[in-house]
Each structure stands twice: as C-alpha cells, then as structure tokens.
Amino acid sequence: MIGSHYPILQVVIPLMAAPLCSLLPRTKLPWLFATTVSWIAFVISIMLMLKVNTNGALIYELGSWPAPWGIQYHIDAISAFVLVVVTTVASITLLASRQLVENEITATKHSLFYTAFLLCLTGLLGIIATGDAFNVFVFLEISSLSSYAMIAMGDNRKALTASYEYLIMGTIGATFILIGIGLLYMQTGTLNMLDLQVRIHEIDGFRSVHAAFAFFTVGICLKLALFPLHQWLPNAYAYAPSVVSIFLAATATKVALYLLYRVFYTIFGFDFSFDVLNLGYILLPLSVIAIVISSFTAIFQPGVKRLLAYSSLAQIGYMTLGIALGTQAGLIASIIHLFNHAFIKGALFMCMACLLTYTHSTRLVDLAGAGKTMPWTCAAFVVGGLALIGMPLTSGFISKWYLILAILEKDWWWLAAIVLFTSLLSVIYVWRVVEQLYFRRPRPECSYAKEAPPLLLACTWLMILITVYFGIDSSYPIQMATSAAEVLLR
C-alpha cells in the first residue's frame, strides 16, 4: 500500500520534482508545479502525523536493508511535528510567491528559482525524516547549497555578499558536523542514530566521543545562528528575495533546532549531554546573551527586515533557553516556541513582502503613513507584532507562558525577570514599525498605490490567523510538544 511508503515519498517527491521544474517554460507553470508539489508534501506530512499518533514511531528501511547496513527513515512524534511545520510554511509561501518572484527575480531565472526552492525543501524534509547520521549531512548540504543560490538571486547587489558570507559560515558549520559524524563512526562502526544511541553508552568515556560532541555543538549552533555564531543571518534575511526571507526565517533555524534535539537527546542521550558534559552550562549563558543583545540591537535597526532578523536571533535564544533548563518542561516550552515562532515570523516577513510590493523599500522611514493606504497589510503586521511580543490570545503568549513556567519550576526568578524584560524590549521595536505605519505622514517621494495582491494578502492573513487560532486553542501544539518531549527523553 502507498501509505507504507509515506516516509520516503515525503522526501523523494520534491527531490524528483526539482529537476523537472527546471525544464518548464518561462510561464506560470514553474510556480504552479512547485506549489502543487509542496501541497502534496503537506498532505503526506499530515498523513504521517496521523499514523504516528495512531501507531507510534515509523521505521522505513530503504531497499529492505536493515540497519546498520541499510539506511532507515525514522518518523516519530517530534519529526512528524516538525514535518508538518515545514510543509505548511512551504505550501503557504509558494502559494503567495508568484507576484513576489516576478517583482524581484529576473524572468529567465524563475524556473531555476523554483527548482532551488524545491531542493531546499527536500533537504529540510530529509534532515527531519532520516535516521542516518551521514544522510543528515547530505541533506544539510542540499538545503544549504540551494539556500545560497536563492539568496544570491536577489536584485540587491548586497544579496551576493550575504550569500557568500552565509556560504562560508555554513560550510564551516557543515564541516564541523561532518567531523563529529566521522569521529562517532570511527568509534562505533555505525551511522544509524538509534544504533549510535545504544553504542555510545558503552564508550562515553572516550575522548573522541567528547570531541564529537564538541564538533556537533559548534556546527549545529552555527547553522542555528546562536550567539555568537549568528553573523550570517541578519544580512541573509535582509537582502534575500522576499520569498526566501519568509521561507528561511520560518523553517531553516527550526530544522537546525530539530537537529539539536536529535543529536543531544537521541544520539548522545540526555544523561550524557546534561549530566556528563554539562550542555546546560554552555547553552544557558549563550541563550541569555542572545536574547538580550539581539533584542537591544533590533531596536536600532533602520530597516524592518533587519529588525525582524535580529528579533529572530532573540527568539532562537528563547528556544535554546528552554533546552538549557535541562527539564521536560523546558524542552516542551522550546518545542512549542519552535512551532509558534515559525508562523509568527513567517507572517511578519510576509507582511513586509506585501509592503515591498508597492513601497519598494523596507526602510522604516519609507513606510511612513502606509497604514492609511494599505490597512489590511498593516493590520496583519500589528497582529503579528503582538504575537511576537507575547500578548494574550496569540500563540506567542503560549510560548512565553510555558517558558516562564519551566523557569519558575527551577525557581530561577532572575531568569524569568530577564525573559519579561526582553519581552518589553520587543514592544519597543514593534512599536517603532507601528508608529511609522500609522502615526507618520508619508514622505512626498513615497506613494502607496493600493493594497497588496489579493493572493499574497490572503496568504499573509492565513499565517496571521494560524497564530491567533493557536493562541486561543493551543491544545494541538501542546499535545504534540509533550509527546515529542517524552520521545526525546525516553
């Protein structure tokens, strides 16, 4: 039955579709084809989630070769959850992308852009689905290389510099991860994650295992853009085409965080990571510094895309802070925020894409007065901004609430105070944008013709409504995050 092949179809369909997309003529066909493929991937991810919720973790052996000789795909609660997040964001982003791609990317490159997008989606889905450590590296490179290409397609010359900087930093991170994989394979003779989990406990005193842990930590934190390994992210988000900013902001760092979960909880195990090598002592100060410095830096940014990029760095700090607590409640808070922030930040970058359609600028001063002529777009930004702050009735409030509860469970009042203080800082930088949109007069040289294109605006509000819905009824992300945490801590 086809249902038994869902784990491999999740990855193979976009992978096989990518080269076909490059052969399509310069019409709407590449967009329509890529969008259809992404929605098929979304449906498959939903089916996988339902099967996991009903039957438990799924193991798919490629070529019927059992591990450790063959490659396994392993879909459990956490991977099914993140697959749904990535495919949902990709589907909505591609649906809204046609006008943005036509405005910002040369017509001759449209089919190549959608090809790169599908390859990037393939890489992200492969990282989540595979149960083989070396496959993780392969899919990481597929997603990274296609990301570099998509960023470089921007019409701003600074996009080339941003892409090159990301390439250098991303290559270093991937190299560190590959070295970690090599060290583990040298000691255990296997690349299967579940086998590694068993065999590492027998040799966890070896220095090579400790070295592998260190290489994995640095490599993944670089991909995750955790302070101080974050320098590539602001420029990559700010100068990339709008479609790329939306997609990467909502998915790339989330998949890197998923990889962090997999390595520290599944491969090395909770006890070894936190009790032997004291991972919490590393992540806690870095997370707090990331939250505070990035929040302050966001306040002083002249462009909204860079402002949102630094905000993302702060939100990454919140996610890793949940991990650093070393408790089940902290891990649940981290996973919930992974889910909620994907849609919040995707919605905010989509709002900026709407504004860019007619203002041709994301500089704060150039957005003055846009609230009067683009009311639906600006209203969407306000709601998304409230979610980013963590106001009640938005999903951002659920994230902050569970993080505060996890912190108070450890009786760390000082840390709860820092989280609340930095939430107030987010009020400041969100207000800077709202003030320009609603309380400033338009500059004479700036004109706003009309609202954003209907399809783009509809997708923006779809993202916004998702954040509001899960702020009112948060039972699904909480249930899935709890199941995921139980799987990781098993």
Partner chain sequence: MTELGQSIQMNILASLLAPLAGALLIFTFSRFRGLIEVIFVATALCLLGVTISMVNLGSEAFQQSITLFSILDSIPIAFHIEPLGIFYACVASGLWLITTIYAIGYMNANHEKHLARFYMCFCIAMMAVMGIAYSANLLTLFIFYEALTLSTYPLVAHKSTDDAKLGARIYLGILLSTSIGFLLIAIIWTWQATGTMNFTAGGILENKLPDTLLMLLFALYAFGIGKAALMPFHRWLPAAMVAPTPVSALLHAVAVVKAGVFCVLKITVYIFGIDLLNTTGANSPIIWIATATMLLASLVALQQNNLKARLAYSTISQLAYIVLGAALATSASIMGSSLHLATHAVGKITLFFCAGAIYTATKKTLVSDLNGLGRLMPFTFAAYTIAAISIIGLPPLAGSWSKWFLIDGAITADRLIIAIAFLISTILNIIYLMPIAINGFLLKPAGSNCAIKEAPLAVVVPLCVTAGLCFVLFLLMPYVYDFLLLLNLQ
Given for the second form:
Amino acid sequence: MIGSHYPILQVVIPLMAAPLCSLLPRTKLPWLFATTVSWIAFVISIMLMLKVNTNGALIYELGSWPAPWGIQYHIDAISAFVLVVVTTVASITLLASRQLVENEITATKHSLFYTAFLLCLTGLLGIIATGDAFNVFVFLEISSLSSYAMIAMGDNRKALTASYEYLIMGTIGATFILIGIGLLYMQTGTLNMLDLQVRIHEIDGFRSVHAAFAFFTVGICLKLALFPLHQWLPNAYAYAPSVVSIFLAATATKVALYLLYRVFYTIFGFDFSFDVLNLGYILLPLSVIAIVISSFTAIFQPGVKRLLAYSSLAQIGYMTLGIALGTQAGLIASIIHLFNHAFIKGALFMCMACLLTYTHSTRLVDLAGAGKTMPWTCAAFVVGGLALIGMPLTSGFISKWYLILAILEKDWWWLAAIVLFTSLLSVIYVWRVVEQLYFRRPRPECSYAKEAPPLLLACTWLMILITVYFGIDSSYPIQMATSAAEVLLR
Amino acid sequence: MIELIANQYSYWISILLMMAGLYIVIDHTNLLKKLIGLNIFQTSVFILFISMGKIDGGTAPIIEEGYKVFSNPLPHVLILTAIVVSVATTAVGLALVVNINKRFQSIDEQEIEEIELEEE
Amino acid sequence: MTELGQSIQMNILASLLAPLAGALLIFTFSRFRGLIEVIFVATALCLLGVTISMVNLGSEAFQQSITLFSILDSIPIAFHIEPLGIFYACVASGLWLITTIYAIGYMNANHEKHLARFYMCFCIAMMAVMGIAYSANLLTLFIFYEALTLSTYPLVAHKSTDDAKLGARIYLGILLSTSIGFLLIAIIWTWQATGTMNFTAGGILENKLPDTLLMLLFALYAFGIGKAALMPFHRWLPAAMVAPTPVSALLHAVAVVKAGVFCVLKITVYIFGIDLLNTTGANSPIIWIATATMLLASLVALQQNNLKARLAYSTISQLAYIVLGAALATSASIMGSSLHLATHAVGKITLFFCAGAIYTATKKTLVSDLNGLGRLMPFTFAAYTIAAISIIGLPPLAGSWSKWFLIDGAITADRLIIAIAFLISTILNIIYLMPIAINGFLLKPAGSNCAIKEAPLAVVVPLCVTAGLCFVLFLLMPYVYDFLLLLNLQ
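Please show me the structure of the same protein in the form predicted in complex with its partner chain, now that we have looked at it in the form predicted alone.
After this comes the whole thing, all chains and molecules, with the earlier chain placed first.
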C-alpha cells in the first residue's frame, strides 16, 4: 500500500522533483511544477497527520533495515504538526510566487530558483521526518545550502554579503551539531533518536554527554537565531528575494525550534535537560533579552523587512521562553506560538511582497500613503500586524494567552509583566508602519501604484484568513500542541 | 600529564585544528581566508569522527577466521557524507565570494562594510 | 432554544451586524457621497430600532446568555442582556442617531476629506460599543474593548496633520498599554483564580483571593480600563480632542469613555460584587484616586482656554464621579453611577455639539474669544447653558438626579468626606462651565464678530434636541430608576 510509505514520500518527492525542475524550459513550467509538488507534499502531510492522530506515532524503516542499524523515519504528533505547518506555508508561498519571481529574478535562473526552493523544502521536511541524528545534519545542510543560494539571488548586492554571513554562521552551527552527534555516537554507539534516549538514560553522568548537549544547543540556537547568535538573520531576511523571505521567515526558524524540542525532550529527555543541566537558567535570560532587545531594535529600523526580521527574533524569544519555563504548559505555549507565528510572519512578509511590486522599496518612508492605492494589501498588513501584537480574535492572542497562563502557573509575575510590556513595543513598531501606510501623502512616483497581482493578493489573504480563523477557533492547534507536548514529555 | 596528551593525541590534534579554524573565521577580514578557516574547522571534526572509529590493531569488519578486533566503519561512512557537504558548502561560499568581488570590487570584509555604510 | 432565547439571539446579532453591514456598505459605495450619508443615518436608525426592541423583551430575558463560538477552550464569545447593558446600549445608540445627522452637517460644513473612511470607522466603533454592552464574559468584553480602541484610532488621526497624528499616537498608546498591561493581566488572573469569566450576579471572586490581592486586582481593573480615564492615565482624552468635533462629541463624551466606565461598573457589580468590595475594603485605594481625579481634573479644566480641552478635562472629572460611585459600592452609588452615565452623556454631547457649532460658524476654539457670541448664536448658547446646568446638577435637569444618588451613596457608605468632595466639585463645575454662557450672553461681541450667524441647520438642530433631552430625561427619571432597580443589588 502506498499509504505505508507516506513518511518517506514526504521527503523523497520534493527531493526527486528538484533536479527535474532544473531541466524544465524557461516558461511558466518550473513554477507550475514546483507548485504541484508542494501541494502534493501538503496532501501527504495532511494524510500523515490524520494517520498519527488515529494510530499514534508512525515508524518507517528505510529499506526495511531494522533500527538501530538502518535509518528510521519517525513521525509522531509533533513532527506531523510541524510538517503540516511547513508544507502549508510552502504550498501557499509557491502558489503566490510566480509574479514575484518574474519581477525579482533573472529569467534564465527561474528553473534553478525553483530547484533550490524544492531542495530547501526537502531539507526542512527531512529534518522533521527523520528519526536519525546524522540524517538531521545532512538535511540541515541541504536546506541551508539551498537557502544560501536563494538569499544570494536578491537583487541588492547586500544580499550577497548577507548570504555569505549566513553561510559562515550556519556552517559553524551545523558543524557544532555534527560534533554533538559525534560525541553522542562515541558514548552510545547509536544514531537513532529513540535508541539514544534509552542509552543516554543508562549512562547518566558522562562528561562527553554533557558536552554533546552543549554543542547541540549552541549549534541549533545558531540556526534558530536566538540572541546572541542572531546577527545573520536580519540582513538575510531583508535582502533576500521576497519569496525567500516569506518562506524562510515562516518556516526555517520554526524547523530549528522543532529540532530543539527533539534534542531537549526526545534525545536527552526532560529530566536530563532541565533537572541535571538546568537548561532553564540559560534559556530564560537569553529569551527575555532576545524579546526585549529585538523589540526595541525593531522600533528603530528604517526598512520594513528588517523591522519584521527583528520582530521575528523577538517572537523566537517567546517560543524559547515557553521551553525555558520547563513545564508542560510552557511547552504547549511554545508549540502553539510556533504554529501561529509561522502564518502571521508569512502573511506579513507576503504583504511586503505585494507592496514591493509597485513601490520597489520596502523602506518605511517609501511606503507612504500606500493605503490609498493598495487598500487590500494594506488592510492585510493591519490585520497581520494586529495578530503580531496579539489582539484578540487573531491567532497571536491565543499564543500570548497560553504563554501568560503558563508563566502565571509558575507565579512569575515579573515575567508576565515583561511579556506584556514587549507586546506594547510591538504595538509601536507595527503602528509606525500603519501610520505610514494610511496617514501620509503618497510620494508622487508612487501615486500610480495599483493593487498587487490578484493571485499574490489572494494568497496573502489566505494566510491572513488562516491567522484569523485560528484566532477564532483555536481548537486544532491547541489539541495538536497538547498531544505533541505529551509525546515530547513522555 | 604527558601520557594523557600522548595517549589521546588524535583528540588534541582535532582540538588544535578546531580552534585554529574558528580563530581564522573570526579574525580574518578576507572573505576567502574565512572560508579556508571554515574548512580547517570542519576537517578537525572529520578527524574527530574518524579517530573514534579506529581501534589499535583493529581491522575492517570481516567475519572470518583470524579477524577478531574490528574498527567501526560507520564513522568513516558518516564522514564521507560530511565531506560531501563540506565541499558543497565551500563551493557555494566561493561562488558567493566571486560574486561579491564582482559587485563590490573587494573581498575584504571591512572595505565592503564601508561601502555598504556609504550606500545608506 | 426557547422562543425568547431565539429572539434574544436575533436581537444581539442584529445589533452587532447592523453597524457592521453599514460599514461594509459604506466601503462598497465609498465613491457616492450622498449615498453613504444616507446609509450612515439609516444604520443608526436600524440600530436604535434593534435596541428598542431589546428593551421590549422585558426582564425575563435578563441573564440568558447566548454563545457564539469558543475561541479558547471553555471560554466562549458570549453575550447576554442585563439592565445595565441595555441601558448603556440605549444611551449610546440613541445619541448616535443624533450624532450622525450632526456629523454629516459638520463634516460638510468644514470640508473634511476621507468621508467614507470616517463613517466606516464610526460604524465599526458603534459595533464595538454594542459588543461591550452585551458581553457576557470578560474575554468578550476585552475583545470589543480593543476593537473600540482600534476603530476609533483612524477617527482621531482623521485630519492627518502632525498634531493629529501625535494626538492619535498618545490616544492609542495609552489605551492599548493600559489594556494590555493591566486589564489583560487582571482578566487572566481572574481566570486563574476562579476558573470562570462569566459576569455573574453577586460576583465570582468571593473567597478566592486574599484581601490585599483583591485590592490589587481591583486597581488593575480600574487602571486597566484606560477609557475610564482615571489619573494618571487620563492624558489620552485631551490628546484625542484633535479629532473632528462629532468624534469628540459621540466618542469622547459618550461611547468610548462611557464604555470605560460601563466596564468598571459591570466588573464591580458582576465580577467583584458590591458586598465583597464593602466587606474587604478592596475598594478604598480606588475611592481616593477617583476623588483626587475628580477634583484635580476640575482644577485643570479651570486653566484651559481651549474650549474642547476644557470640556475634555471636565469629562475626566465627570468620569471620576462614575468610577467613584462604582468604587463606593453601595446600591445608591451604583444607581447614581448608572444614571450619571446617561445624564452626563446627554449633557456633555450637547456641550461638544455647541463647541463644534461655534467652530463651524466662527472657526474659534478659545474660550476667551467667545465673549458676546451668545447674542449672535442664541440657539447654540441656550443649549450650552441648559447642558451646563444639567452637568452642574440643578433641577429641573437630568444631572440633578444622578448627583443626588451619588451623594446619597457616599453618605450611606459612611464617607462624609467624599460627599463633601462631590459638593466642592459641583462648585468647580459652576466656575469652569458657567462663565462661557454668561459672557456669551452678557458681554458685547467684539467688532469683527458682527457678521457671525448660527451654524448650518444640520448642526444646530441636533444640539437643540440633545439639550431638550436633558429636560426630558429629568421627567423620565422614575421609569429609568425602576428599570435599573432590576439590577437587584441588595
């Protein structure tokens, strides 16, 4: 039955499609092909989620080699959930991307661009699906390498330096993860995550296991862009082509976060991470600093894409804060925010892409008065911005609600106060943009601007509607996050 | 102390290389040299992996009369993959440097930073 | 569902959807200026009709709650009708109808731009007001409270000048920061302590928190509802005076600020319960702060030379009456507060209408320039005088009733000082309100003013109507009193 092969098809279909895509002629074909592939991946991820919800975790042995010798793919509640997030964002982004790619990337490179996109998707899906530690490293590098290439395609020459910076930092991070894998393998003789969990538990107390934990944490935090390892992110998001900004902002850091869950909870286990090594003491201050400093920095950014990038850094802080609380409620809050923020940030970057089609600039001053000429785009931005702030009836409110409830459960009033205070900072940076869009006279050269292409606009609103829908009926993410947290904490 | 170093010299070598590599990445402003540093850094990790699979007097894992002590082949296999990844990274990095040179007329980090600042 | 339940649901949905539909129609036909004015008035008429039919449902309908959908598990968006809510809805929707006519007259006479946006946001603000009036739990209240803040922001920033933008920023900043920083945390805290959020007769907090924390929680609510403009969070109200006068009149004398004090009242009655407040003494800090606000704001009003600013500070002082009445927590003071909500609304809207009429006719905004205008604009100044006397609280005008009950409440609560404070404040009211009327009629107009005539009919008629209402409300007071007795405070 083909159904039993879903875990591997999820990864292999985009992987196989990528080289094929590079052979396609310079027409609409590459776009059509990549979009179709991503929608197939989306359908598979939905199937996987339904299966996991009814039957529990799926284990797929590659080539029928039994673990721990063969590579296992391991889909449980959390991976199924994140798979759905990534494939949904990817398929919507690709659907919207045709006009954007035509505008921003030279015609000869279109098929290569979609190839890189599919490879990046493969990498991200692989990281989520696999149950093998070394496989994680390989997929991490597949996704990273293709994203370096995509970022470098931005038309501003700063995209090149941003991409280079990301390459250096990303490679160091990945190599750190590789060292961690090596140390663990040395100590346990296995690479299978479930197997690792059992064996690490048995050999408690070895220094090299502690060192491996440290290498993993630092390496993944580099990929996650947690303060103070975040310098590569703002430039990379700001100068990348808009399609890439949308996709990476919505998914790349989320997948890194997923990896963090896997390492902390599945491989090393909750007791080891939080009781033996007191992870909370490190993660908590870093998250708080990330939230506060990034929110402040976002306020002073002259470019909207950079502003959104810094806001992403702050939002990552909220997600790691949930982990740092070291409770089930905190983990649930973190997972819910992972889900919600993926769509919020995706939608906001899509709005930027819409604005870019006519203004050719995302500098704040150049967007003046766009509310008049591009009403639908700007309305979408306002809704997305409200979700980012955490207004009720948007999904951002749900995240914030659960995060604060988790904090209050520990009776940390000061932390709740900080979280709410930083929401106010987000009001400021969102409102700077809104004010510019609606209450400024448009520049003369922009007054001819028209609404963005219909397909792009429709996709933007699709993302916005998703955030609004899950702000009104939040039962799906909450339910999934709860079962995911149970799986992780088991 | 000397014994400690001598017995585990392979680890010391990889630590030495690792630190040298990282230092180059951090310290040099030349983008090309940074890439070289990155390569040295990655190579040190390869050595770490390979050395841990090696056992003194061990042979390839052949189940046959006369072969008793085996080296673990898995780390070698892993590192083959990692080398491929490293080559790809270097290739992408070099491509970036070439393009940076084309569009900034420089591969020095500080000079490029100054050019970028002037633009703003 | 019973027949009654269905008609309640119909009515509540209609009162939310009518303004929303109006907003959508205005958006759709934004190019046809005449048409949107008709739609605007028609919407107001519909809303008033719905509200009246709500009153006719009778007392059996009270405390039946209607659940729309759940956004967080076990906390739905729910509505109910109770005497206080209906009363507030009546005041708001009745005065809205008058304001629509005034607004059309004013906006046309002053050649304001962006009319569609203006009317649309006005409609949405009214929807939020209705949502607040009928909300059945804290979350619903919070959602519509934020919606009201956000939908009135474009109204305040309407003129798009730097002043307007600055004022709007202060407006949004203070209202959002108090609501997110204090109100949200108070709501989450309540939820954590009691496990419910529903407005329940008699309160839900009994025996749930120690007395000191109860005091803190009450303060969080009182300050968190920034729209009640307790000092030191009152700055937004004068800042919002940059808005066109119809906005100041309806929103910053009636809908928005009254939404604030209505929330305070509702939370006092249905979350804390007046018995709890009295027995624990949790209300005392707020009593003193409200008293201080009442007196200080009156003193500041004396210093203001700008008519609208003077009225704004007067509003702050009058809002403090209502908060004070709520905080005193006796049945008489709650009655006084509820009545004051209506009597002050009618009086203050008239005063603002007069300020707008004077501006329309003369472009004058300073109190010192108004000498002698009474002879040239007799209707406007007569209305001003009537409203001012009503606010001061002299019979036979409506304001006398509410002041009577408030002082009665202070005496029953054994707080003679507060009763004296009410009297001092009354004297201050006379000092800052009456000179404008007296100088207007008795002094001679300056030479250049002779050509001045009354403002257009659409501006003058509404203000005469509201002035008449001050008197009508005095006569109707027994009925209103009987209606509010249904609150069953004993």
